[in-house]
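Next up is one chain by itself, shown in structure tokens, the form predicted on its own.
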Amino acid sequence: MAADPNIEEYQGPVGGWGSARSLTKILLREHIPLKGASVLLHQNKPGGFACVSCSYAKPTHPRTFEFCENGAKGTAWEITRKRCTLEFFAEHTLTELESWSDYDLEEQGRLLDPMRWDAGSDRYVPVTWAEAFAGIGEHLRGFAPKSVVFYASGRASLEASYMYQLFARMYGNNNLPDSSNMCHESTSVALPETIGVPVGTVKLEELAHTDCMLFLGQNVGVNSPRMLHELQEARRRGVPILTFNPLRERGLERFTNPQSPVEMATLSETQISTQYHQLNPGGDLAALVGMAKVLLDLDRASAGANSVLDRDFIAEHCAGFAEFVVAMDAFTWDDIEACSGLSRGDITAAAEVYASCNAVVAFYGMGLTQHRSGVLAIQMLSNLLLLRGNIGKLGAGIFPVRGHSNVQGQRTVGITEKPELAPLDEMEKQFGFAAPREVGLNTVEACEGVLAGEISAFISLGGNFVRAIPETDAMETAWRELPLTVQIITKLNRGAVIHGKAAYLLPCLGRIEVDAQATGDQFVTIEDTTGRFHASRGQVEPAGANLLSEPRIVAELAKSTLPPNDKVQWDRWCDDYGLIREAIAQSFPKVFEDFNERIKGPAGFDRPLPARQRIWKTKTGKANFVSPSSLSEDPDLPCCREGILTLITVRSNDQFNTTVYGYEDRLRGIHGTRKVVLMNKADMAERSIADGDAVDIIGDAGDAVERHVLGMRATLYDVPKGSCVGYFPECNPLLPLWHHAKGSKVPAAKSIPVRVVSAV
């Protein structure tokens, strides 16, 4: 359980001795001090394993310690010596376990045996693998195919993901939501329209050639700490880093490299951001419009001499520029300042630095994607880059920082609800079945189906879906009415405790474990956030003898559910993952030609991205300027009503997505609790709330639905007036299901309308 809360301002940098102590603490807690230290030497290395945490790029020439604090915690979490045994389940009902915290559930350790929920005892009871597969298959054969959802969390390998999407489509639907629906689906919708690719355009090695970096809504110190090495190297070259973020995150302020003996001994620090603009939640769109207006004005002032805009690039490669200029001229500085929360002078200062640089990379995270107009904000960032030709140029481009370690790769091999993004014609020829052509359910639509009683079964390939989604309270109530839930997981979590009327837990091998099959030890593959594919090889013995690999579990589910098909060699695939890669290459020849040969290289290989060569796979055949229709990323929020605050949900540096490693948010000075709401001093005074007071957060989205999170601690913090901050996933009950990005349906978790009141 959590310790007594202790909250005090953190004075140190990101990294440094704080990071070293945190790593030591988790290795000791998971009882793997020597084993963990040894395994970490193979993390993100050729011949080793790809980090199970974030998807940040793996360098061609890795450092001695190619892992960060959070990546090391993810490794310790997976290879822990703790075990969740049959005795544990015999002692605890699921009703009891519902009251446990996320941390306490996962800290029981690795699951070892397949389990089935027994209604009479309200406990999970052991079953054989054969019984589990037969029972699940019998259920699935009796359901209408369109009523079943196949969710993927973002950590499964390319091999398992390919098999999973094939299983779903042969079953009869495209209901393949994944964690991308909750984070970077806004990217996948925005960028194809502007530059013709759904992912970023920058390779890791290109960062050595950039002369300016923009950061928007991305907390590098928590979400991708290994990037700090590239940022430190850039700052040593004098590269300006311009940051736009509502919170002053330490990872974008100061860094002490824990892998540098000199820095650790001398406590020296590197300043990361050269400009730090603390804007309103959702103020990025307005700030980007302001920067574009400055560039256009500077270009006009140049009168054609030394043009600020890359007019040759715009003329040859872009469409929609004239309309874009008209749209920019129509916005006023008064409105830009009001929406962004920044002054004209601040925006101008950033734009002038941008205008003086030749090769600029723009990084962004969920601070852009998780708003009502998140798609438009990303397109506006793309507009800014296009103005100076910063796409398809060495050291320049757009860099969405993805979360889960293979969430991008899952999409590449067919995990998508959009049939037009999967090679259905090729798979029909390959495997002799009629592929479904109807658009499937994304995350929000799957939740709507559960609430409406239209979903018969929910199968989850990893993850903690129930905990990650909006409208938590209503969803948990409806979840219990599902006829069938199936969890393919490594540890107990809330998604396993909140279950359907029939429920199965199928424990699988972790990525770091040796995957021994009939033809020998297997490796799997993943795609990092830069579009590069890597091999990942297990390093430790499996946690238990009764665990199966994800490919084997998917294959057995398919065999127990689908009619026989000689063209799909499920068993041979499980014996030899190279055969799965051959099938992937046949389905996706442009991406995976000679997959098995090319993946042998220590650096992996890159997916083809035409925008890197200034080839634009858009409807116009050019890169497109997209003119914004408004300045607000959340134009229909009722935040103008008196007393409303905009809640931003964040992660601590002691968690990854829904996985909570501990109660230490060191970088924000919060220890021993996650039940806090961070507030501006003026907002607290207006509500007669003092630092440390007990408060309730009441959702107020204007739809008359009661939403609340009770018993929080008000905490004074440097947040913009009119906003407040709470942790994900604890604040998810406040997020309406309908409150999502237009075009992508990504939940708008960075702008939730709430009231904060003194607890009764």
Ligand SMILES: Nc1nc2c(c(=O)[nH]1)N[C@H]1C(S)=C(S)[C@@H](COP(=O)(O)OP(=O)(O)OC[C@H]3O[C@@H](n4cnc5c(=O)[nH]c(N)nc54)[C@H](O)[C@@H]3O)O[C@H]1N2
Given for the second form:
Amino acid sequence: MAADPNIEEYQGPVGGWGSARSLTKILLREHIPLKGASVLLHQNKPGGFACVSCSYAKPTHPRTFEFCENGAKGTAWEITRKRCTLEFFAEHTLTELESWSDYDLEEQGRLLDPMRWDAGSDRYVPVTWAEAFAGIGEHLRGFAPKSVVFYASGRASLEASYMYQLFARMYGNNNLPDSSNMCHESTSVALPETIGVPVGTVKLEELAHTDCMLFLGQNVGVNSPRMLHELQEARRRGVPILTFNPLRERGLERFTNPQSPVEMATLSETQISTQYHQLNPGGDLAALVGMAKVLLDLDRASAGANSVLDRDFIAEHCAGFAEFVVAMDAFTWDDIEACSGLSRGDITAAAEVYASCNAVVAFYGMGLTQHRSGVLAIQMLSNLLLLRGNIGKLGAGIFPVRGHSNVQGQRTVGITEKPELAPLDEMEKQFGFAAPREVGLNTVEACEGVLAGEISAFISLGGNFVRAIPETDAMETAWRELPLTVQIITKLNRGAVIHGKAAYLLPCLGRIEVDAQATGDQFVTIEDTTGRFHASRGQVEPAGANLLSEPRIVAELAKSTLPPNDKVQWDRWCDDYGLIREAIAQSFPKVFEDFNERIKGPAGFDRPLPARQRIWKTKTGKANFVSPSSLSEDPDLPCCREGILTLITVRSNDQFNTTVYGYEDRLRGIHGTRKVVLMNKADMAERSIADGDAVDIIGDAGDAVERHVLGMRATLYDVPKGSCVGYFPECNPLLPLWHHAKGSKVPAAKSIPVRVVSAV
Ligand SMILES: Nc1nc2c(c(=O)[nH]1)N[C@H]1C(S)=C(S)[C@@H](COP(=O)(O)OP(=O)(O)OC[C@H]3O[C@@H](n4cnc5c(=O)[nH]c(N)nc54)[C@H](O)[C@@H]3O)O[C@H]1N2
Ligand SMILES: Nc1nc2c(c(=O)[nH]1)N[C@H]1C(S)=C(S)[C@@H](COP(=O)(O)OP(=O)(O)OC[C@H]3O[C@@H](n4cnc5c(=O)[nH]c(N)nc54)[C@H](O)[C@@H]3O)O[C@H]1N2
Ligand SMILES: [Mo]
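Now that the form predicted on its own has been shown, please provide the structure of the form predicted together with the named molecule.
Entire complex below, previous chain first.
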């Protein structure tokens, strides 16, 4: 339960004693004895398990404690001693559970048994696994294959994911949306066009050679805290870090290493950002255009040999440069300042530092991808890097910080709605079936399908789809009309409580748990955000004896649904995951050749990244400059309509996506509540709203749909005028389904048009 709210500015650094205290608290709450916490020593280590929290890179030479506060919270959340028992389900109807908070649902602990929703009693009742698989298979055999959706949240292993996409395709569709569709799909669309790879180009080890870092829209202290070590080391070497973020995030300001006894004892802290630019939400495109203009001007002013641009690189490797210069020249500083919210002087200061450094890495996250012009902003960042040859150079490159621990890997092994990205010909040969060739549904399209009543079944491999998506209110209503919903999950969440006319809960093992199969204990594999594959071996006893592994569940679903096919050895694969990896290697020989051999090394192995060698797998065979035609964040909405604020939805320091660990957003000084809207002083004054007032947030996207989130606490905060901030997922009812990035359809969760009014 939320405690009494208490909001005051947090004075400490990220890490430090606050972090240590927060961790101890969570271990106690999850009833994990401190001895049990020794499992943390195996986190992100060779022979150990890959953290279930974020996807940040795992070092070749790990530290003794290769985990962070939030990674440890992720571990504690999975290895909790709390159990969601049959008695619990017998006691509560689903109608009752609908009123429960995300926190209270997951706090019941790990799910233990397969369950089926019973309409008569409105309860989940236990079923045997055999009954569950037979029941689901019977439904699926009766549906039109195109009407079924196979969603994946980015946590499941490469092995489970590969089997899942094969199941969907053998069933007859490419309806394989992924959490990536709400996340870094903007990256996967932007970068293939500019540099010919869908992922980042920087290796962890290289950061020691970087001499300038750009940080755009990524909250490192909360969402990838292990990276603070690299940032701290960079700062010790005097590397400038230029940050662009509407909020002054504590992790981007200062850090005390909680694993350094000396730093903890002396309370010493490292200043992280050397420049902090608090721009408007969606202002990155304009700010980056401004920086490019400064570089072009500096270059014109410099004489030949001292060229600010890497002219040789551009001549040899790039296309579209001449058009790019024309486009940049056409933008005016007045427009750049108005859209970015930054002054020409600030943008020039950032550009000058950038221009003076040899090897620059640009990091970014949801602050870039979750905007209507998210794809263009990423391409503009790529343009800026190309101007000085910062791709395919040691210590330089583009570094999207991915979300879920295996979200990148799921795409690599074929979880994609885009048939051209999966080796369909190869898989047809391997498994003797006709793969569907029609483009499948992504997240937004799957939601549209549900709203239109065109979807028969929604299968989820992990995640909490119904809670994570836009337009929550309308979606929940439509969701109840689905003929079948199936959740393969570890804890109860809203996506299990809001269900279709037939519904199953299939509880699975987590990655930290020992996965015993016929040939012995298995390990699984994942890909981190730098394109490195790692093995992950379970360490603790499973939460319950009746849990199955994700590969086993997918295999059984496939067997009970598909006609027999002796080319797919579902059972043998589950007995020995090495055989799944062999099949993966056959489908994707360029990436996974010798998979089983190469994964044995302690540091894992890397996927090929041609852009690192300056080989450009683009249509032109070159690295492409892509010129934006407009600076505006939102092509459909005039940006400054009277009374409208741009709502940014963010994560707290006490959550993992829709999993709310607690109500302590220590780093933002918000305690005991998540029902807040952070506002600028002038915006509050204009609306006669005082700090602490009860307010309603009303969606105002210019369409006729009524969207609102009521009873929030207005909170004075340092946010740019014209914008406000609330938490994801509480604010998702305000996000229109159509309000998404052009090209990638990532919901624009960082720029939701709203009004804030006093609650009546
Ligand atoms: N502990 C923890 N770790 C996580 C997660 C978690 O929930 N908890 N989630 C995981 C997942 S799936 C993901 S995708 C990542 C998410 O990690 P992030 O990419 O950091 O995502 P957000 O928390 O949404 O924060 C985005 C940041 O962008 C800023 N921002 C908002 N709008 C703009 C803008 O227009 N421009 C710029 N420059 N900045 C902006 C916000 O102020 C915030 O600091 O983290 C992963 N790791
Ligand atoms: N407004 C707004 N909306 C957003 C975002 C935002 O910033 N703002 N961010 C978006 C982003 S980046 C993402 S990635 C999505 C997240 O969307 P999802 O990935 O769908 O949601 P999660 O909250 O990560 O899913 C949590 C659930 O996963 C299940 N789970 C946990 N571990 C395992 C496991 O090992 N196996 C299985 N099978 N299940 C497991 C648990 O039951 C848990 O309740 O949300 C998106 N929605
Ligand atoms: Mo994500």
